[in-house]
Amino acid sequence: MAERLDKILSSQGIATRREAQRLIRSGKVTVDGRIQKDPASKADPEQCEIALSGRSLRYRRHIYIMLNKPAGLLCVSRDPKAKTVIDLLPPDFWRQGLFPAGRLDKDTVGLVLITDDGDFAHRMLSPKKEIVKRYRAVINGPVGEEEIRLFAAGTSLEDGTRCRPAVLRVLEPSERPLVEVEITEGRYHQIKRMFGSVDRKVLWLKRMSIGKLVLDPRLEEGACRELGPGECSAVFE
């Protein structure tokens, strides 16, 4: 679908409307090889090949990006006072509108999926798609099968909400066991507040995978990529 050039420049992170504009009206961005110098002029960013300064744009109408979540940072768009995840991302990656597409804590870590796609995010985040996300965690004392059934039978957090049925497993048990936990919904502090209904704290919290896409392990905390040829189907499988 052909754009403007000026706003196709600036959907892609390489500057700013304003800046893009100067850019074209400098010479400096050519469409087919031509030089094209009308910031109004459209062309079809998928059908072109557009350059900027000899070096051709790698034209992409949306981006997905995988992060692995250190603790201590918000997951949100942007906070003035604090750092955010998007503040982890490298300038390669950066354009408008990018937000994270479902939260963790403050101190959770793990899969956090990044996009400028609020259609994706939408169908990702809704009740009815009822999309696993799975989690581990380290609880401060044992789970057996008592927690297991009532994850099983859905909780009752402190507030009187009824949580979907929940897959509880013992991975590693011990006075701090690790366990594992799928949910299909994602309420605020959902995991603790259901492990808090069974008189259980979670001391540590990482997202491991969102459907049948799994965080990447050989990011580093902190480090993130885009997502690669069906990964984005992936979630919704």
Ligand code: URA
Contents of the next structure:
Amino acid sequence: MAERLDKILSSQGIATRREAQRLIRSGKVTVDGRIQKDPASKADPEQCEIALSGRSLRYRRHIYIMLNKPAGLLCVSRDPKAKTVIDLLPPDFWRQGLFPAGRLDKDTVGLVLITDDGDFAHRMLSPKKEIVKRYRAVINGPVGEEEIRLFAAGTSLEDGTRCRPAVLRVLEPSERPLVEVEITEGRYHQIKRMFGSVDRKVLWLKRMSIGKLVLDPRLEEGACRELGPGECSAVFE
Ligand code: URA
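The form predicted in complex with uracil is what I need now, so please give it after the form predicted alone.
Shown next: the complete complex, the earlier chain at its head.
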């Protein structure tokens, strides 16, 4: 779809709308190799080659970023006082309207998706989709058959909320076991409250996957990368 040239540049986070107009007027922007000095001229960014100072623009209508969230950051777009997951993004990924699709607690680590695509986030977070979210956790006491059975039956939270059946596996049994949990909902503090319902506390929590999209093991905590082709749809598989 054809759009104004200044709007295309600003939508890609290259410049504000004002700056984009200035860059275009100064002759730094070409469309299919020809200088275009009118910010209001229209171009289809999916069909033409737009370049700034000779560098071709890699146009993306939306951006999808996988982040390995460290502890201590808020999972929101912005906060007047605290650091958020958006603050971790390198300038290449900056553009308007970025937000984390779904929340992890401040002390939870692992897979967070950041996007500017509201439809994608809406579909991903819809409870009807029942997308499986897999977490690893360290628990403050032994976990065994009884807890596995209670999770499979659907736990009742302290306020009476019934959770959907969840899969609980013990990966490393001990007094402080490492476990894996799969849930298809995203209630506030859900995993912590589910363990609370069986008199346990979560000492450490990490999200490993959403649908078939697995946290890239090469991403260190705090690092992020764009999703590759096919990875967005993996969320819904
Ligand atoms: N469940 C929790 O308790 N916390 C999270 O951050 C995610 C799931």
